[in-house]
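The chain below stands alone and is given as structure tokens, in the form predicted on its own.
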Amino acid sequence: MTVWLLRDVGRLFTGTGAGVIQDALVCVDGDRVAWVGSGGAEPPEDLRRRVADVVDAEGGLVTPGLIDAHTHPVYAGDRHAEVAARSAGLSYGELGGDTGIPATVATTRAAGADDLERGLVGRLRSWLRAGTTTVEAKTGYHLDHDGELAATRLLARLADDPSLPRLSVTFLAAHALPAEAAGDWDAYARQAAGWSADAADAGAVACDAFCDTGYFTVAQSREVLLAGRAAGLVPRVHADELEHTGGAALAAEVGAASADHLLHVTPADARRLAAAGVVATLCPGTAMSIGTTPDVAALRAAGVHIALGSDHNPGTCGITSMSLVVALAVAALGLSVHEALLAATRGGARSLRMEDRGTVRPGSLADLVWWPAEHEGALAWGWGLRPRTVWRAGEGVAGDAGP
């Protein structure tokens, strides 16, 4: 397996109880970080010897590869219109027509399986390019058990792809009310809840319910969770975005990996997640497109582990870009810099379950992100922070340089 060194790093975000180590050195075996080291220090005579490229930081920021815990890439069209006439103030009732969720069901609905593949396959590339290495993504544009179990199955192919960033398959039946169900949310959340196990044999990892006013209540959602769990899927749970309507409580019911958006958290809320371990999942751009934000000081106070999300759909947000999440929870929410690079890898890692990512560590995947800049702190100051270079599995596959 091929050894290289990254040298000169000015400074190297770990993401470990390391933090910062400055003037640091990585030695990459295959796809792993082999040995971490900083000043004068050499790998060891094993790994030195083996060495077959080296590669100059000069100066420069590393990172690992950033975590997007929350996103929606799998649908066809757009909703720009529809999210225009919201930002000039109408309603969705003023809007008439078909509009939200329903709205990209029925184009996802009629797209060709190529069309879909080749929309989805584009959005994960931008979110490699941008430094992204590892996507949550969620199913839940099709709402009828074959489109859900479609999207599941190309998910789960594409997971592993080289050229993209590695996906964490989220199976989101329980996104919304399909126009079919004919307003009978109990009997379309026993059908999807039903749908578990073949999304688990589809290749999904976890399961998903939006459960907040208007949507899923807190038993129909604990109804999909609780069999998705049955079936051996991680639930993960859209909470108390809307309103404070008890998704949050849920999450720490079922054993949630993650309780995301939380709009509307208290401070009971982030206690019952502390103790059960829940990871709270923020997504800034959506709650800047709302207007409302998290009590991150609820989070912090009561020691819940935070990740950040892009929350990348059809109707609120577009954004593939992890960096630019970093500084919108650095102004939006109020996260430090160390805060918000810290939720964008390890507590990503976290939300997943997937402690193998997020840090840069001797055995810790080799996904790696070298920046143009000196400092982390750049990535609050320059909005959408493009990489220098990005590393998957130890292999250059974006910007311009690497071994």
Contents of the next structure:
2 protein chains.
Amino acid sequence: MTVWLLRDVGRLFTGTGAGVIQDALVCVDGDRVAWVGSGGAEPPEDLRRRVADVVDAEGGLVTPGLIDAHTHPVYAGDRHAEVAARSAGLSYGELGGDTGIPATVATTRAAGADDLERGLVGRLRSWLRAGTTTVEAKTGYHLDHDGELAATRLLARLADDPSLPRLSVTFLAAHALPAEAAGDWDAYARQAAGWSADAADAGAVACDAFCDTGYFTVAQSREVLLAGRAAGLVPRVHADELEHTGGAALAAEVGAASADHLLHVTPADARRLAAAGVVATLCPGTAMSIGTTPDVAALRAAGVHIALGSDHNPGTCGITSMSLVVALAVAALGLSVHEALLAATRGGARSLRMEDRGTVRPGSLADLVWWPAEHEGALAWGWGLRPRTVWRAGEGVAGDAGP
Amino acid sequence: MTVWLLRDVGRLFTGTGAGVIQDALVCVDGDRVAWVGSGGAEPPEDLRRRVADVVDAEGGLVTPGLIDAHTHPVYAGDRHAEVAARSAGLSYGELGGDTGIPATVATTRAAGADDLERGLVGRLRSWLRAGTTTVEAKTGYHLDHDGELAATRLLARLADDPSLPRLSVTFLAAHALPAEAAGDWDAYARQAAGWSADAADAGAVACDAFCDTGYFTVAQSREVLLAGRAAGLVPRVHADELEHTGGAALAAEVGAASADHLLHVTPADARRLAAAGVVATLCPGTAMSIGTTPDVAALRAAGVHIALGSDHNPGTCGITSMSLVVALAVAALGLSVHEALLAATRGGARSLRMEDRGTVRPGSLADLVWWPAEHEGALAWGWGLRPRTVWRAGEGVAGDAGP
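Taking the form predicted on its own as the starting point, write out the structure of the form predicted together with another copy of the chain.
To see the whole picture, the full complex is given below, headed by that same chain.
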């Protein structure tokens, strides 16, 4: 196992109670952080002897690898023309035929496995280059047993590929209603619930349901999430995004890891989430597109932990830069830079129940990002600041900041 | 002069009354567009004989080079710590000493000419890589005669550098009050007005004043802008951004090319702008940071032409991607994709009174961008979509989209 030292870190955002350490050093042993110090401190003798390389961060900012806690990356085709038409005020009705999730389901089902994988891998590389080392990745554009399972297996196969961000795989068969269900949401929810054990076998670690007006009811979502939980999947919920239908309360009830979007969350919901230990995963790009922002003050007041997601999806949002999401969270949601960066690191780890990441401390995964700046405020200033270097499991992968 | 053909353009956003041309071909002769066609059409025989190269756009989207109509790129140092502190709710008063424009004035005055140029050039390269081929660039971080003139000369010297975007140089000595003016805004405005002829000699083409509460009054701004106009500089105005103080009305009165920000513009102002032919240059990133959006409906209703700017500056916003600004204009200001892209091309050209760009038609500058998408909706979807290739004056410069 290679031991190396990252020195002259002007500011190390640890994501822990230690906050920001100035003039820091980080010692990496294999895929883990072995030691963190500051000032003139040196690693313990047993580590120091083994140091094989030293990287000088030139006084710059280093953070944990960022964590994107809400994405929909497995799809084929695009809906860019639809995005333009919607921006001009056309409703889905006026847009006619091939729009919305059904349009992507059609192109995704029709795509060959190779094409689907190629598109997915290209996207995942963008995330990594932009400083994101863990991505929550949902299925949900097949909406049939075999397709949803194939998407789950594809994600699971890539989940530990060293050239890609690590993936946390979420089974989201309950994303929308497939055409062949002929309007029977109850029956499809029951079917999707019945696929849970297969999803767990295929490598999913979580299940999810789009619980909202026009999508799945609380009762249908509950059926899906409880079946998933019984199969060993951790529930997550698309909750109270379009209207207040009770998704956050359901997330608390079923012990979900995360309730997502929450554009219509109430103070009572926030208290339920806090009491149940459910993380609020906010997606500021989507909030801006919809024109509604969540009640962050209520979440703060209740003590809910916050994570951030790009909500990358083919229909509304192509973001793969969590530094941009941090900037949007500051500008659109009113989070402080500290809150937003914590949400994009430790908060994401909590949302995914992966406590080995999102922090820089002895024992955590050596997923690190060196930014071309001396202070974390640069992430809000930069609106998509690009890293100098990204390390995944202690291995450097190219950042993409220009010279 | 090299003649070359860009063929198989799936959609050509022309920025003209022709709108979007599908299945288009563009023939470039030297630094100009020579001919535009579609379908099976071919360039006229005299051009066709001279075609030395053919580039296949693979059915993709091509637009004019984007135009950033409002930037403050000549500065040294950063204020990232201040950005973070402000995001946590600290006021400038609580932040204490070195904050705001005065902090940047201190670091910029103290910087060596080489450092100042190196920082500027690095930023300008980011703009070009991201698809912006013309940048309006303001002085305003020296606030003394020699420094403002040196910044003007620096910008003028780089204005036609083939490795950078073209610059339109704006003299903005009336950006804030220097410490040595000891609170006397009247006297400093008079001084700055007196530097106008020197600014024109140094290569500025426009003058500007920050007309707002806490900055220059309408009377002080008028003095600066009229002196600039008398010296041959085209007025531009930071207008009604923080409060409604009459900046837009002043812009109309002095025949400004552009009134910028306009977060508090009224319908009556909009009618004045339209009647006087003043372009509204909107900066959606700044609007989001401040939390106030301009009355776009009033601008539309009055028939005001709209341009877009990043408002890149060291204190609040590091954006150098106009495709991100297009996405923010759609999400935060409610522009349609077509309106936003037109504002970022032809609208910018109008704002800068440079009618040779911002369009793809015979005679216009061959500043072109090939995007990794088939439809312009991708710019709203992508939140900072990066080009495949950027051409400036017919010469390809690397785009920075990943493979």
